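The chain below stands alone, shown as structure tokens; this is the form predicted on its own.
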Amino acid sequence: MNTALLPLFVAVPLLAAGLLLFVRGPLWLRRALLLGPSAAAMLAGSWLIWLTRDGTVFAHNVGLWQDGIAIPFVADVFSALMLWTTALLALVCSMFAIATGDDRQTYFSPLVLVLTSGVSGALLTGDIFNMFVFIEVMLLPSYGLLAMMGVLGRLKAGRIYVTVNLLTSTIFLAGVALVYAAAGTVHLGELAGAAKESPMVAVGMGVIILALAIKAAVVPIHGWLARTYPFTSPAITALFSGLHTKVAIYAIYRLYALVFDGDAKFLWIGLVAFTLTMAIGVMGAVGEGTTRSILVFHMISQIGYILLGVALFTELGLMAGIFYLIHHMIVKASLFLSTGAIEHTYGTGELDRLGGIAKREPLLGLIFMGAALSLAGLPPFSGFVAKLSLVIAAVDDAQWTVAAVMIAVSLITLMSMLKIWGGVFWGKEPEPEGSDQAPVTAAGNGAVDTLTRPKIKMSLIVPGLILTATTLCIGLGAHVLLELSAQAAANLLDTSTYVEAVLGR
């Protein structure tokens, strides 16, 4: 493979974003420029997965500059899986945004493309400082998207989002400075195992992982997520859910494996924090009354599941965690998009103002039910394999309490999904508040009850359908993703191939 092609994952969406600032029409061309880079990234990601499935690692220094000056790009099967999945989510969420008309906002498409460019850079970089830079590239357009799209309350949510992320970025940068002061480098290849040998590097890396844990919404620093994600548009909520916190989770896996070399003496901290994240997240969902607020709290709970893989740091635990990460990104976006289609059409996501959707929209009901069962961990969907393998990994490591909490949280998750099902998809349609209401405008800017409810457009249903079908296919052919996840876990346990590639030795 020509490794000089790796930076194209970052450059192509940036170029398309730049073109969109000048192309004012026609609309089909603007939409092609929005969808094209994600579709191309999916194809390139598939190719990269094929090339790295045997453990091969590719690395390239941009401009062929020397280490310490160049931006290093590194790709193994873990980063390739993440690139493919993030490209799929960017593509599907953009399709949903086109269906809702969100993309007609002048700066929507350029901001989404810059965001995806930052995500790809953060997944590929082999340098901690450049990881910080690419995460900032990812976050800057997010501030605009959150403030620009959504319902009343989005400006308050935007203030919280900006404040938390600025604080977190400052913590991250302080950690980078500490690491550089202690080790004289921020290059991942040169930092391999350094935190295990140097207490100062361990402190610096601990600060960085703290910042990443805030970005990932780990308990007790999770409150910002529930106060921001429900207040933007459904397309942006789904996009953020699949990209932002997952980049932070990916970085925690990568940095702990490389720089800490999986040091066992800190793993108990992760086991406690991530088990609490599972339990408190799902309990927070119990008292919520809207579809998105319930799903956001479940997202926090599921983040605990994913990170348990790195806290176990066994071959089985890492494999299960990586499988769970890919599964969760797809399923959670599907749930946000299927309920978002209802919210966009009927103007509300409140459970007590909806009902009977399954009778009116049986296909949408099936899509939601499939994704909900997958989230709860029931067969034949990918969630069953993900949770079963993670429970086995915990039992194999004699973490009986953690395994018991996983099973209990799964049952509560199932109950919460049934709560949405009972409130939104089943039961009677709510009585109209009066006979003289105006027709539904589908603008998504206020709850409206009408005597005659509109049908949900197929273009709003298809994105969720694609993702639910994907989780079903992963569940039925789980061995494919399990083998890829196992190779990714092997690369994290033995980082020598990664280090040799990134150092060019």
Given for the second form:
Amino acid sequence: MNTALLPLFVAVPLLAAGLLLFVRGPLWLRRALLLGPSAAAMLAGSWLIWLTRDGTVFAHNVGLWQDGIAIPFVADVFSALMLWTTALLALVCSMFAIATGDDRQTYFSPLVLVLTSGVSGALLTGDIFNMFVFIEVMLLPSYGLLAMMGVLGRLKAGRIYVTVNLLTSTIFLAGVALVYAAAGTVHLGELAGAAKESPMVAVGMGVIILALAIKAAVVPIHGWLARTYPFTSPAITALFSGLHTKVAIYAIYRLYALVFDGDAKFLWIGLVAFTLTMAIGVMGAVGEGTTRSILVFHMISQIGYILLGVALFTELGLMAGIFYLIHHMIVKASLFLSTGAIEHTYGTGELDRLGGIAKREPLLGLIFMGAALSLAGLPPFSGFVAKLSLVIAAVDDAQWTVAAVMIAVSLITLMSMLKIWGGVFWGKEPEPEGSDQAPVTAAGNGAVDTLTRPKIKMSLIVPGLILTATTLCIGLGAHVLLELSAQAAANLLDTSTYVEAVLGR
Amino acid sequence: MTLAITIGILVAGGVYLMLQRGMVRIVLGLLLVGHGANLLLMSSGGVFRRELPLLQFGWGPQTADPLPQAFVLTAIVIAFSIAIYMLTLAASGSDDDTEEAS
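Alternative state: the form predicted in complex with its partner chain, after the form predicted on its own:
Starting with the chain above, the whole complex follows.
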């Protein structure tokens, strides 16, 4: 492959975003510009997965500048898988946004495109400072999207979100400074194994990993996530849930494997923090009363699962973690989209004010149930394979407590999925409400009278359907993704191909 | 040493401001911490190296390292734009910039 094509993952969405600012023309053209780059990125991502499936690593110095000056772009099977999933989510969430009419806001589409461009950049870049820049490119549009779309209280949520993220980015920057001072480089190829040899570099990288952990919402620094995500529009929540925290998780995997070389003496910190994340996240969901806030707390819990893969740092653990990451991105977005379809149509996501939807919308019920079972980890969905391999990895590493917590948390996850199921899909439809109970959380752009109860539009159901079908396919044909994850894990364990590719030009 | 003390003061002041209730103070606090991080980045190139980093003047042990300076420029621009956005957020919506203790 001509490696000069790699930067296109970043450039094409940026270009489309720029065009969208000028094209005031027909709606179909604007929509094509929104969906086109993601669809193209999905195809390119599949191709990249195909090319990297045997462990090949592609590297390109942007602009053909020499090493140390150029921005390196690196793609191995791990980043290719992430790119593909990112593109899939961007495509599906954009479809959902078109169905809800979110995209009629002038700046919606450009912002989403800049966001995906930043995510692709962060996944591909091979140096820490550019990772900081691309994470900022990803965050800046999200600030706008969070405050622009959504329900009452979004400005307050926006304030929390921007404050936390700016502080975290500053911590990240301080970490970059420490690493540069200690190692004299921020290039990942040159930093390989540096933290294992030099405690100074380890301290700097520790600061960076701390910043990434805040961005990934690891307990005890998870509070911001639950206070911000439920307040924007459902399409945006789904997109954020799929991309933002996951970029941080990807970066933790990559940096720990590469710079720390999987140093075993820090792994216990991860084991403790991520086990707590699993347990506390799921308990937070118990007290919540709206579909989205329950799902957001689950997200925190699942982040603990995913990161346990890196905390175990065995081949099996890494493979399970990567598999879990891909599975989780898809399933969580599916759940947010199917409950978002209800929220958009009925104007509320509160469990008390919904009911009996399974009878009215059997297809949507099936979609939600599929994704929920997948999240809880039941066969034949991908969640089963993900959880099982992770539990086996933990047992294999003799981490009995961790394995036990994992299984217990799955049960609680299933229970609270049943809570949404019982509150929203089963049961009686609630009585029409009086005017004294004006809808407090009514979605700004879709509030309808609860008396009339319209049918949910097909175009709102399809995006969730695509994602749930994907998780079913991954579950049934698990060996394909498992093999790819195993290759990605092998690349993380033995970083020599990566380093050679980045430095060897 | 001067730089270390300056960074320390900036971060301490920034953290103090960030712990206040009002949004404007939080923004100012973040700006101070951001400047602290920028100075840290600046000093990571070695502040004793003061000569021009231009090839025509030769390249010696005293030549300044241009890379951290480029980093700082990028970081300043990003922090600046976000600060403007945060001030907008502080000005719109409900006013939580009050002195009253809750």
